[in-house]
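A lone chain, given as structure tokens: the form predicted on its own.
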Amino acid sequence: MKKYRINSGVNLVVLPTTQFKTLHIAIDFVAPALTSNISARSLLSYLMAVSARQYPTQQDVAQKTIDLYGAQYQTDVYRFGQTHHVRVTLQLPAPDYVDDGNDLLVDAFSFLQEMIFDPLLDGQKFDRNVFAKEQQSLINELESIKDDKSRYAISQLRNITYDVPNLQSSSAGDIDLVKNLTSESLYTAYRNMILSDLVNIVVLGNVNESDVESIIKDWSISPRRLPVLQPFYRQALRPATVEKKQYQRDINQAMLTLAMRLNVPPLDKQRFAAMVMNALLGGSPLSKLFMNVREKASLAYSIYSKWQYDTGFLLIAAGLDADKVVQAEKMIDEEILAIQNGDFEDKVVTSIKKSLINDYLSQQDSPNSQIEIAFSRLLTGSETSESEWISQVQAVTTNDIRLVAKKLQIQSRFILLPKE
């Protein structure tokens, strides 16, 4: 992957390809994830999606995307470890498929420049009407989390799992902090983001690299001192499990969620064994939790595990009847112990490895996956080739799976129960 250094703290990666009939542009603003800035950055992504000085209304923005041959323009926020990302993306037809291809390329980047760097302002603050509307939209989104019992349970588990406040809340922010924002304070947060964030730009499509580099240089993004970023987080072992139960009306099922510490160094080769172990435990249709807890014992309507590579925790979540919570957790413990003892079939592991590799290779057919991989490499400074990734997965042994499973240590438990 070739990286162009546009300026200090401003990077560009161009991925030339004729594989797709679309052009994809993604711009990432990266800063340390802090409780004090997450809510403002999340609200910024809302405002940047609907208005700019040249496009003051959402209808104006929509009309411009129509003019760009039906382009799809989006903004979002993400968290990876202790980094927070405001991402702007634009997908449109590849310039070589339209008559005015060169003009389309310039016009697309011009639109992004206006949406990002020329917001709709009223002096030194955001337009009050747009601000108030989008602030309420974000509040509504955060309030809706409680209506989704799975999302809500996982958010509560996150809150009691992490020792640092910046990982305890949603990457979309906190309702009270969002309510306390003003158009003036949000403009201050915007200036901090534009002037101080690490900026990573990824462009994928049939484009000339030098043309893209020239356009981005014309944006004149100011140099910035690189913020101290911690894309990976590892937490010390707690001496005791933190547990919380909560009763909620208007739900019929319970949610059992568990967070287990999996102390594998971020870039260690053992991460491949952790990946296979997670798929064997609950991360695939062939997993023990799915086949045994859900299918054979009928103890859960849904159940899965997910290894969070950035923070080193393995999450287990199950939707089930309230009277089956104790029995289901007992069986989950038994399935983990079985993996730790090597009680699993080689043919299942072989099938899981094959599935993981097929999923990985299928990502090469997805522009979004390729862009995500490029962003990950820019952020972590680590790059694993396709052949090495596949060989590392294939090399995982039964003993490797056993050993990494033995590192699982439960740290927190959140149970959401229906209130009678």
Contents of the next structure:
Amino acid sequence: MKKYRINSGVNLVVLPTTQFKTLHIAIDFVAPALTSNISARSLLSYLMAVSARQYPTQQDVAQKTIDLYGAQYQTDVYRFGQTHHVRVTLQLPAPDYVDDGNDLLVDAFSFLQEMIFDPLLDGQKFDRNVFAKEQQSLINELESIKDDKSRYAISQLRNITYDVPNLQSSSAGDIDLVKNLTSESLYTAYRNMILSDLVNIVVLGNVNESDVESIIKDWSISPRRLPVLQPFYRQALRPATVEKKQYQRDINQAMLTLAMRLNVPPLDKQRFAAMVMNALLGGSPLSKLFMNVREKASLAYSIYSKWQYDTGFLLIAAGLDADKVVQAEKMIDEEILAIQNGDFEDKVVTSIKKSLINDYLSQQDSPNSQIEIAFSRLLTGSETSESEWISQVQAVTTNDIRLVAKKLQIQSRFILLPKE
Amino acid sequence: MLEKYYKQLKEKVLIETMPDGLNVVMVQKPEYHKTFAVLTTDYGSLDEKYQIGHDSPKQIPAGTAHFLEHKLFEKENEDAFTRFGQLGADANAFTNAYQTSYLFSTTQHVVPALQHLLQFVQTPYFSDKTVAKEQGIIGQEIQMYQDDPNWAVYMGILSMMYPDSPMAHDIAGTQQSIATITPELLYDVHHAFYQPSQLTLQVIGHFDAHEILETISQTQQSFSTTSSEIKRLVPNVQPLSSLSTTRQFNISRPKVAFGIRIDGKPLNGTNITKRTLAADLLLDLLFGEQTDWYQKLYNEGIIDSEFDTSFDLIREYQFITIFAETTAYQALEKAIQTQTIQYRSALKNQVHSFEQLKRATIGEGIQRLNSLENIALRGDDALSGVNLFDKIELLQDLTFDDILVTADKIFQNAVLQRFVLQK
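Moving on from the form predicted on its own, kindly provide the form predicted in complex with its partner chain as a structure.
Full assembly next; the chain just shown is listed first.
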């Protein structure tokens, strides 16, 4: 992957391809995830989605995306380990596929530049009306997490799992902190983001690299001192499991969620064994949790595990009848023990490896996956080639899977139960 | 083999009907790494009664199509997923109101995966034991949906528009309805709706077309080629149940759905897609984010980005739904009511907006073509035989007059219904 250094702390990657009928521009602003900035950055992503000096209202923004041949303009926030990302993306039809599309590329870049670097201000603060409306929208969104019981249970689990506050809240912020923001304080957060964040830009499509480079150079993004970023987080072992139970009205089913510590060193080769082990435990339809807990024992309708490589945890979540929670957890423990004892079939592992490789190769058919991989490489400074990745997955042995499974240690448990 | 070119989109579709009636549609994408294949029967949750020849009509319990989809994966000795897994293919299936589809995607071993897809879908195995177990699993799935407030709103407004009809029934059925399903019933339904002449196979991606056709031809030889005529029996549409319903649910903000049912003669073929495209643009012109109507409500905090409109034309059912999350649903209802009554004046001098929106909608259609899954599933293939490429071409031919004609069909005598879910 070729990286253009536009300025200190400002990088560009161009991925020229004719495989797709689209053009993609994605910009990532990266800062340390802090309790004090997550909520503000999340609200910034809302403001940047609907308003700028040239496009003061959401109506103007909507009209502009219509003019850009139905472009999809989006802003979002992510957390990877202890880094927080405000991501701005624009996707539009490739100019070669539309009538009179000659100016489309230049128009698209100018639109993004205006939306990001030229906000609608009132002196040293954001426009008050836009601010108030978007603040309310974000509060509504954070409150609605409760309405989705699976999302809610996982957010509660996260809250009791991490020792550091900046990982406990949602990457979209915290309601009380959002309420405390003002249009002045938000502008300060905006200035910080624009002036001090690491800026990574990825452009994918049928484009000329040097054209894109010169357009981005014209944006005059100022040089910045690189912030200290910790893309990976690892937590010390707790003496005892933290547990929390909650009852909720109007639900029929319970949610059982478990956080297991899985301390694999970042970028270590063992991550491939962890990936295979997770797919064998609950990360695929061929997994033990899916085949045994759901299909054979009918203890849960939904059950899966997810390996969170960035924070060193493995999450297990199940939707099930309230009276089956104890039995299901017992069975989950037994399945983990079985993997630790090497009690699994080689042919299942072979299938799982094939499936992981299939997913990996399939990413090449998705522009968004390609962009995601480029961002991840920029963030971690680590790049694994296709052949290296495939041979590392192939090389994982039964013993590697057992050893990495033995690292699993339960740290927290959150159970959501229906209230009678 | 029929070849259809789409010059501007740089796409080509290959179409073949096998001797036993199986329809095959192929789109080759040599720069892609994956191949995506889908086997579809246009049998869905709406089909609750059918007749073969002069036999007596048979009733199908609600939720059977979805139940059958689950059960087809389970065979006497092994799960159909296992074989896909051994081949490194990702397999799945889904059931909606009007179709059931079985699919896989793979970057390796396309031919054996395709053979397996054709074989497992056309080789049913049902037993008392496996049916009983599935009743438990699906029972839980139904409950899971019932916990989802968005689903509750959607089913709420459908039941108001189409009381006591298959449209008001959950795709998965109810615990009571699926309890009546037996292996015999599943065999009967499979026999009727899964004969080769009822099936379409779509293959999209990186493959050799001749090799694929050869594989299909050989695999199909092991199945029966008898074909019988099936008649779907559709109940008459009942009068609207009520204009306004409220249901209690533990959610942070009220969720509201509005519905307008459109009665009239069922459309067929391209007319289905044309009507849908025109209605979608019409809704954008009246309620889209770029309209003053939307902006005013957005600024007043009555709606936010959750606001959404949709037009659906599914077989004999045609309706508009509008969704929002708001406490001010009465104000919103009034605003929608006003806009639908004054639709003619709202559409006056909108030719320019129409042209812009049409261009943007074509742009969105082009963006959708990146995904092999979209090419196979986002067209109206199962509803009207119009594929995703045809859809873009039909859109290009759409005129503002089409919009005005559609607006009269939809909004003359429109009755607005409202369903609210709140604490």
